[in-house]
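We begin with a single chain expressed as structure tokens, specifically the form predicted on its own.
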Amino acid sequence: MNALNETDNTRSRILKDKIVLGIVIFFSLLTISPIVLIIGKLIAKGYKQLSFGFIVENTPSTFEAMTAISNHETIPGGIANGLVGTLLMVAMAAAIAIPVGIIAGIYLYETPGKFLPNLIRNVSDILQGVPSIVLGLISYMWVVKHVTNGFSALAGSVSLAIMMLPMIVRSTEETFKMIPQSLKEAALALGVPYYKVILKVMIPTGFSGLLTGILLAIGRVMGETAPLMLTALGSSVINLNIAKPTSAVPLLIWEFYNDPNMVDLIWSSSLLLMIIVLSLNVISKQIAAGRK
């Protein structure tokens, strides 16, 4: 009678993992199927504008557009103009918020449980979660009124950069708190200077969880399209100059929509932007992957 029981109990938690496992792929393939039918409609409708004249060719105007539908011919040009743009905002936001980003992080690793880090932590929390269009207007208020008096791509920079810093500022100190204190301490028990031993122990010790916190802010910004419109407004050719208004790939795919004659390279400009964010987003995971 055991020996029955015992093999009735045992079938009856198999049927029930079974079933819980069941429920469980389910799910998760009901919360992953909007994604897939998300980046299937891009892939379907974004690959026959793609070639290599959509890279290196400006916007079309809306005549050239109109022509080429009603020719039934492919819209020629391409977003030469966004792409560079959105470069050069991005790189001139982590050539402002890497340094600050980790200087902070550091700060904060070093001076745990005092107000002030206390304070700095918290405030940096709460702007992770502000709007992105509340940080353009910061940046609009600051730089376009008073700066470069207009619209310009150093102000698109600097609203992408106040986003970029709580997650490099919190990936920072949370790489520097899984490096073992001894290794810290060995260096300044032989003498290093405090500065060398960040420059020379530390920081090259947790390079990969820094830059992978770096990636991931890159990878944020680099879609955003509110703060934008607020500051760096856009721009028809290729503009690098830092105080005149400068295109984005985000600002151009805004621009698409609301031209019915541009509509067919709003999914070309969409799916090339995802393949960049997307691509980041992998290698941060292959070198969060690398250290463990």
The other form holds:
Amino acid sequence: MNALNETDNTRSRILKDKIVLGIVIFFSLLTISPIVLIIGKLIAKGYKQLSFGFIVENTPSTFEAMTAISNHETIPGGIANGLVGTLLMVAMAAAIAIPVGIIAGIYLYETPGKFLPNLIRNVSDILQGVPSIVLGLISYMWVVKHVTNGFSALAGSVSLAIMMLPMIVRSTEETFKMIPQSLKEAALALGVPYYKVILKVMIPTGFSGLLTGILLAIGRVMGETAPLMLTALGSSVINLNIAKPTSAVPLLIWEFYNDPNMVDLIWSSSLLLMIIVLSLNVISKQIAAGRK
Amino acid sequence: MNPNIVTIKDPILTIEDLSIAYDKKVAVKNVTVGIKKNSVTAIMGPSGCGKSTLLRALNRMHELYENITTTGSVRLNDEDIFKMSTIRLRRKMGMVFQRPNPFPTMSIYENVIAGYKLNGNSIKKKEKDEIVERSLRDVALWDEVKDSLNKKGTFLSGGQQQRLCIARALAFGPEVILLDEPTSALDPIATSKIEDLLIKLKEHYTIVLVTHNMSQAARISDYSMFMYLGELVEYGKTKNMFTNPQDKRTEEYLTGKFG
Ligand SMILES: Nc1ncnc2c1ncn2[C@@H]1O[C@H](COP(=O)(O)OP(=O)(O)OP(=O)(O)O)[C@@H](O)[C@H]1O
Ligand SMILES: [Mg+2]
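Given the form predicted on its own, corresponding form predicted together with the partner chain:
Every chain and every other molecule in the complex is listed next, the one we just looked at coming first.
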């Protein structure tokens, strides 16, 4: 091979590199374009409605909304009933799913390759693929029918908790797997009993990993609508009784969509929900990055 | 009886006919040996010959593995270790690992007293301060870290971390310190510091050290064991073993023919 050929080769290689790079960038931009478009649309259409009142006031009646529209005023009221309901139900779901999920995750980590843990892992993976409306149905049959005898925040939380569980189980197991075995041995070699090693060494060491998993799971269920339709139902006022029907932001968005007088409110509500979920995502990414 | 295994008078540790198997794989075969108090004993042998398994049996860390069978006996000052609680046993037998493993969530100070902290033993602040200072002085780390005791242990260099781990093992005031290739992850300077330290520590403690490094064994150990395929082939004064090995396999190992 002579020198000329080599430079030719190099040149065409560089050209190929550039073309491939261009294609990669194009498709990457294509992937993120929906989210950019969505956020842009939400901001453009929803920002006018966003105000302090939007956060602290309950949803207006369809009549109030109609009057405001015919007078060319902004629709009064807000989505406080939905925000409070979402916070209440997500908090209760987290209170159920976090301890159960972490304990199950520790169990899977501690007993790899055994029949029961493998079964649990597989079931948990399957659970992750179950349509959320089916989880709502399950909670309907368990909680709505037999526990609260009616639609309730508790029933909503249970359906959300079932959704969160597999995510927390997995993230716990993965987090613990990343902790060097030698750390556990160091504690055991100091005569520390096993459960204390888990509580005082493994959990603190993996804390940020566990927290990341939890925040992602919370972000996931925060926007869930379908299971809540079958369980929490909705409410036009703030409800703090866990045995009573309760609203949630995604439920409100669905209601606004179905009411021609209120349809304008879907933009601001979606924007707010999006801001909350994205913030959770960003926070969990930050925590995960800080871990490295 | 293997004639190439010397008998130790008044040993602190007496290992008798100890065999350990993982499932069906026998890792330690019928080892009978005594460990001399206030000495450094090196365990040598090719990879996979059972050094770590034997060492970990001494504080029963080998029981962490499943399907393990142990037969024979080990006595610490004439007390059967398999009848002691692992908590008490491990307080008497500190352990240091191949890679420095300070607890990343704890400060230097907390790492030293981790044994108390994690076990939930409440001791007075003054007593804690004393233990921390004494242990860190013992490992010649006090002067280097006394102004940064509240920094995380993981900020230290590898060699300092390993000395911190030794200090952590010393904090309980153990009788024996077990070390499994404690310098294999360290640079030569950090290694020689640890070697000097071990020589000094034998005044107060008995040291059992697994090492792949023959010159390290020659430099710091008083007694040496040579293991091969789970068997204890030869045991005696390090000087004698290096100058005049009795078993052919020991000789081949020491002259670098295998291992
Ligand atoms: N957890 C385990 N499960 C099954 N077999 C094991 C386990 N640990 C060790 N073994 C086997 O037992 C034998 C002795 O292992 P051990 O770790 O004691 O050797 P070693 O002399 O310390 O080796 P190295 O010098 O490589 O550290 C090896 O054949 C190894 O494959
Ligand atoms: Mg080993």
